[in-house]
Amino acid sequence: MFQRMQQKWGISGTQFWVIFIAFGLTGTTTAIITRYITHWIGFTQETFLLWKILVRIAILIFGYQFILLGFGAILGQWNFFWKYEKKLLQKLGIMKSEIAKNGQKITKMAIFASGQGSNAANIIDFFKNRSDVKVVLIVCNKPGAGVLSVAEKNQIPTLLIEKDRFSKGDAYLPELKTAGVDFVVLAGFLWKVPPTLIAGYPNQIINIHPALLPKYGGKGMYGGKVHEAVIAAGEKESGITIHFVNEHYDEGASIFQAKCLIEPTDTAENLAFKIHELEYAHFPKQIDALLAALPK
């Protein structure tokens, strides 16, 4: 049960124990709250229940939730805490919820790629106008990768991430989940998606592969890689899959496929330009399709 909880809200084991901790003394510190206010009022046996009832439901409306974002603040869980409220509040129709101009909800988008960043630029670009889809963070492996530049340009903020922690620690779920990040889209990204990712947002992880899958792909097969080994085994055509990502590399469920033919003159460095212009002109599209049909 606490690892269910843990994932659905992208949170590490430490940060659950500290948040679960923050409950407590929240509760604890609302109930002495509570009999404090209760007997400075006057309330005795023969009080009028409702007023009891009453005042009580205010304590707990209002009292706890300032109490609760104290003791988060106190534990350094400000953000776990303030997210926690706005959707209290969000669904008590206090506060209104991100929404763009077109009264749409606003599906925030979070990339990862290794390197030069070209697919993320080109997805950045087709909906850097769009009031109802919001590219809010770029994620990378490598320092001083060419997409860091490409974020930097866009104004985007960028997360750095190491190994050990995103294969085998919370995968940075906390930093997505505080981001608002809704959906990932993997754009030339090397490092296999651990479990916990994948958990913490299920079917909403989509990766591009520079080949038709199954074939030429797996563990090692990635960019030029893919297309000399497509080119040396004399195929006919290749072309781009879009796909889920599960735990496996290129196994997840395919979206979409489109081919290029391959000259008997190719090379692999022309069948990598033709590649690039498939991914180029479908990919952004396919992603726009798959966040259409997400739940607003």
Given for the second form:
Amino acid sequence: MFQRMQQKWGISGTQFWVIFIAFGLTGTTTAIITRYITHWIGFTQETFLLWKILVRIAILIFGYQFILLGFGAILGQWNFFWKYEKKLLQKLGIMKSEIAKNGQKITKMAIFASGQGSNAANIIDFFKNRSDVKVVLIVCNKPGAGVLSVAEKNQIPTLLIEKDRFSKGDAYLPELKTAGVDFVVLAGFLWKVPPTLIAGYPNQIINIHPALLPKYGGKGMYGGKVHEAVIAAGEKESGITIHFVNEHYDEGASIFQAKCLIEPTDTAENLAFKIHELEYAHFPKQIDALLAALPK
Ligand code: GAR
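Mind giving me the form predicted together with ligand GAR, seeing as the form predicted alone was just shown?
Every component of the complex follows; first up is the chain already shown.
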């Protein structure tokens, strides 16, 4: 029976006994504290039984849980007991569940953006009523960027990143993992993604590019610059490319492309408008399809 519990909780033998001791100590401590509290309140043999029961239940529900966390932390098992408490709080409806209505784990997404954030806003809007997908973090490298206001309006936490740590350090992987991020979407993010981040999210980072790659991609090709180059070259069509991210700018495997026609009178500005319309129509749906295919 002990072995089965060990397997179910995913813990080692030693950890099992430490946890067992924490439960034991909590039970004994709660019993002693309950006796002191009931004595302090002035309970006697004559006190109304229901009143006694209600107070004991209250101490058990709240006090016990706090004491358990305390002993858990002292014995080096904070993670185990916090997970245990979270489950309980979620069952009681006090804490938001990590499980979607369909019974599956909620997929958490981070959006990296450094511009006005209209794609980020559109993606947030697309998933806002979904119980199985959540945008949990907006990552941005530009203080004051419009996307930060989008995050604030939607009450999504933001992470302002700095070049050296992102490119040469841990790529903020600890923050992403702590936020429980499963999938990364680049929507107007212009820094090269470092190998550390790619290794942390294999095939789980995608980008949108405002042209039909492999044409008009690479370093320095972003936003308006892409459209100016496309118009200057006299192209008859342009479009969007959604692709996986690898160590090279705009070179990861293509997932989806959509095209639009360029009229002779089109300027870089109205091409940008057409491209944004394509992005709004397709990007969230493509993300949704990729998330559905993620291992659960
Ligand atoms: C989008 O058009 C996106 O395709 C482009 O930046 C724009 C961001 O707009 N990305 C690149 O150029 C990447 N090379 P937004 O901030 O309004 O979403």
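None of these values were measured; they are calculated from a predicted model. Positions refer to the first chain, counted from 1. What we label the rigid core is the largest C-alpha set whose atoms superpose within 1.5 Å from one form to the other.
Once both forms are fitted on their rigid core, the CA atom of L25 lies 2 Å or more apart between these two forms. Once the rigid core is overlaid between these two forms, N119 does not reach a Cα shift of 2 Å, moving by less than that. Core-superposed comparison between these two forms: CA of A268 displaced by less than 2 Å.
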